[in-house]
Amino acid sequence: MVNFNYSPVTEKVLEDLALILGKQNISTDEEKIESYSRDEVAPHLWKEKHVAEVVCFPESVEQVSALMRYANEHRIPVTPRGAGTGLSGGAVPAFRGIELSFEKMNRILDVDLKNLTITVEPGVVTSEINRTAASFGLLYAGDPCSGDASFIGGNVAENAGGNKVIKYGPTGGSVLGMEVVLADGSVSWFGGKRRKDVTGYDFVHLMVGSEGTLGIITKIVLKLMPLPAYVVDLLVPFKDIPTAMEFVPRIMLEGKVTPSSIEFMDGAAIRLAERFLSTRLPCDDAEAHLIIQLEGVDRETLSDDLERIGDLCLAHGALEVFVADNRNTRDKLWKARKSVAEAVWAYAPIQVANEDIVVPTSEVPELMAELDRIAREKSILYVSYGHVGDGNMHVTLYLEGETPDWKEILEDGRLELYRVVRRLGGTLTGEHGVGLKRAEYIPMFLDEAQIDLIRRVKLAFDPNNILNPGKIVPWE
């Protein structure tokens, strides 16, 4: 098994890091270190406390290269960090060492209108990329619900999905190339602005979703496409979850259109979001809501699609079809969808388990039925919402009131949910990543041969195992 004996960050190491990065770019302030040593996974959920020894803020690839060369030579673990919006403990320093924040590498470097690409540093906020592309009449298709806060580097590291996966794919579908600093400090480019490339292995898409365990991404080339001329969102309430779920595949099969989004919120999610935002949505007493987003190149085509899909909704159990065809109503609708996770944390901040399960889309109805069974049998409350169009459901199990054995109750529920997901041909994370949070459960979904292969790939890139060690698969 891998040796996890690392060198501590001594006063001499701090002096050397200051020479590499500048004194202003390192911090040993205890409060800052503690805040940078976590993501959105509540710290009390870890079995032990994980805190880095120093936080570093590089400003260039040269500084990242020099830091990695030094850390590799001295065997000091390095944990890359984006905005800290992750939900898997990916940015949590499992073995202390250096926490590497990319907030100062936050420039948009190039918008190439001839090649339809945008090149950015990892610390750029995702929504800034969206706005920049739109200012040129172009679209960056990445749209995670955390886009107003998350960094693009974190999106790439986790292969974030988001709301438009059904039409455009996850983050990795937009990544054409990247500059990467390897564990020994060497710098390489994987891919580029070209759209086709089978020269050697596809390291671009090996890096995407690798959670900072194989290399440090310092530049990213993203593809752009024409911005849709017209967009409309439908809020479609159903009396119950099975009716809503059974309808979803009909949108494409019978409606003959590929929506950019098909999002789902159960009744509990809707009502929590309303409470959190102090707002009201139509038919908030319904037990299931779909958000269906349609795009079109002209008004007439979009109007035809809208009418066809609206009629199809009503023919298959929809209580109503509410059309959001202007910016204000669309923003209100999406603000509710994107705030569900925050709403859950606001009202059940401790006794909670956030899951990111994914099954084949055909199995979503049974998954939801099984989720309801598990919750009833184990007296657990739940909220479910997510990207139903691609089978990626966000399920939050939680308990209200003071329950001394809440961890054991929720763990029992989570394990039962995982067993259902495995039986349905699914897996335990669709976009949030394995990180530290889910590594121990990987043997439920991957066989030992594949787990061993993951370890060997990791050590081929990082022989001293200093890059975000302890993540993705069990190591001990």
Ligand SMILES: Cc1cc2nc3c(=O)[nH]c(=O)nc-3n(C[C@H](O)[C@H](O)[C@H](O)COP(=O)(O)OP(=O)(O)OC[C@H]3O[C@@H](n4cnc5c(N)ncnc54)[C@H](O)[C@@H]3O)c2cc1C
Given for the second form:
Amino acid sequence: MVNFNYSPVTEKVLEDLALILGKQNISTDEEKIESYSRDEVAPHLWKEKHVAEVVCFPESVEQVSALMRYANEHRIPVTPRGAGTGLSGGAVPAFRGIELSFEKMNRILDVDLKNLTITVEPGVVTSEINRTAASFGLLYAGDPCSGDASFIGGNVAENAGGNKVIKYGPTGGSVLGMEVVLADGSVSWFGGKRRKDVTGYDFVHLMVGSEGTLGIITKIVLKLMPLPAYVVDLLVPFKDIPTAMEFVPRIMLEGKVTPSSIEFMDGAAIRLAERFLSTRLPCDDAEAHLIIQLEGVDRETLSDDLERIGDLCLAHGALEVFVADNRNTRDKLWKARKSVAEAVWAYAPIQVANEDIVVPTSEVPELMAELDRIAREKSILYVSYGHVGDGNMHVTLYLEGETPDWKEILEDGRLELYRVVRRLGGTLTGEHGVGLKRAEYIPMFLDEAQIDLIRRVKLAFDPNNILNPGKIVPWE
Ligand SMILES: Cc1cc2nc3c(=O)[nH]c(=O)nc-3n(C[C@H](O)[C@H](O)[C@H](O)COP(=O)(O)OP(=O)(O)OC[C@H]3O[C@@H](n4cnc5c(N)ncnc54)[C@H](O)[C@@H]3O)c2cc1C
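Hand over the structure of the form predicted together with this ligand; the form predicted on its own is what we had up.
Complete assembly follows, chain above in first position.
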């Protein structure tokens, strides 16, 4: 039996934590605790309120190690937290205890131009890593839409995706090594600056996406690449979603190029983003839009690729091809794409929150057709957008106006959508993680043997079950 009985954070515990971290690095201020106990999942979606008992702000691996040793001995749950931009309740303290913020461990430790690596603490904001790499003419390829806010520790713990996965892979593809504090306080290095490593199990990539349940990440070594010299973005409107979806696989197959992004926004998504940002994009009355990003080492090759892909778009139903080839137009386009999630939350009156479903890319057209059918049959509205090149679609189901049974109606729609995703060989979450929000749906997607294995791996790393307990799989 897994034990979920924990010790409370008493005055004595607070005194001990102050000795470990320094008084200035712990807070019991109610407002602060409340705000650090949330991520971007709307709190009204939780069945009960989840609030930590204390927030801790370690400044070094030694402090994290001492804190974990103490929490393990006293059986106090610890929930690691990055910037709290998560969309699965990963940083929400399901069993109270200590909320462990990494905002004070925010240093870039080393840019190694011989090994092409950057070593960072977990509290560095993602876009700071992009900018630092770029200042050396290098690329850090992680590019989640939340990159101006999220921390790299949160990205690694969620294996965040984003806009460049089709070419460079998700965050995990850039992670070469990490320093980890285990549940009992011991400190270990998994991987390092080396590009190859099969010495033992691949713990680096077990930690990637482990959502703070297996260990605390205190340093990360990330891979860098040459920064592409030329980049161009195409905004391509289509009259309807099926035409756009059918076109996507042709980009690589017939266009003979791997774009760095193939993103999708439906008509509602682009119009909500425009309203949110008080801006206008061309052809915004179309029902489907693709953003295709191409990179090149020289102008000539890029302009050949651009012409070929542009012609292909027009031959397969594109209404127009708009080229964004300067900083201003490219920024405007990406600002719109990256603000869709917030725009949907701002204007969709009642919602079942952001879905993060993935299907094999060949099944995206059918997924979208089924989504439309479900919405019509159940009189639900939806907005869809996402990383279509990876088959990873974000769907928000919502109702216009309030009805007493809105939760049931939306839940019914969500379950039907999950059944379709499963039938198409897809899965529940592609980049936002399971966390607290999706754990109950895991048995629809993973068999009992795998769920049992996940529980056993978790308890092998964390026998006292103190690290972010209650997440990823159902435990009851
Ligand atoms: C507007 C918006 C757009 C987004 N776009 C994208 C997108 O394009 N792609 C994408 O993948 N996600 C996206 N997200 C989701 C979110 O930004 C990512 O999941 C991100 O990786 C979370 O980082 P964070 O620092 O906010 O982590 P948090 O939300 O604070 O925590 C996330 C998880 O990481 C764990 N954790 C944090 N730090 C550590 C550590 N040091 N050691 C161990 N575990 C740790 C936490 O316990 C938790 O389980 C978006 C979110 C928003 C609000």
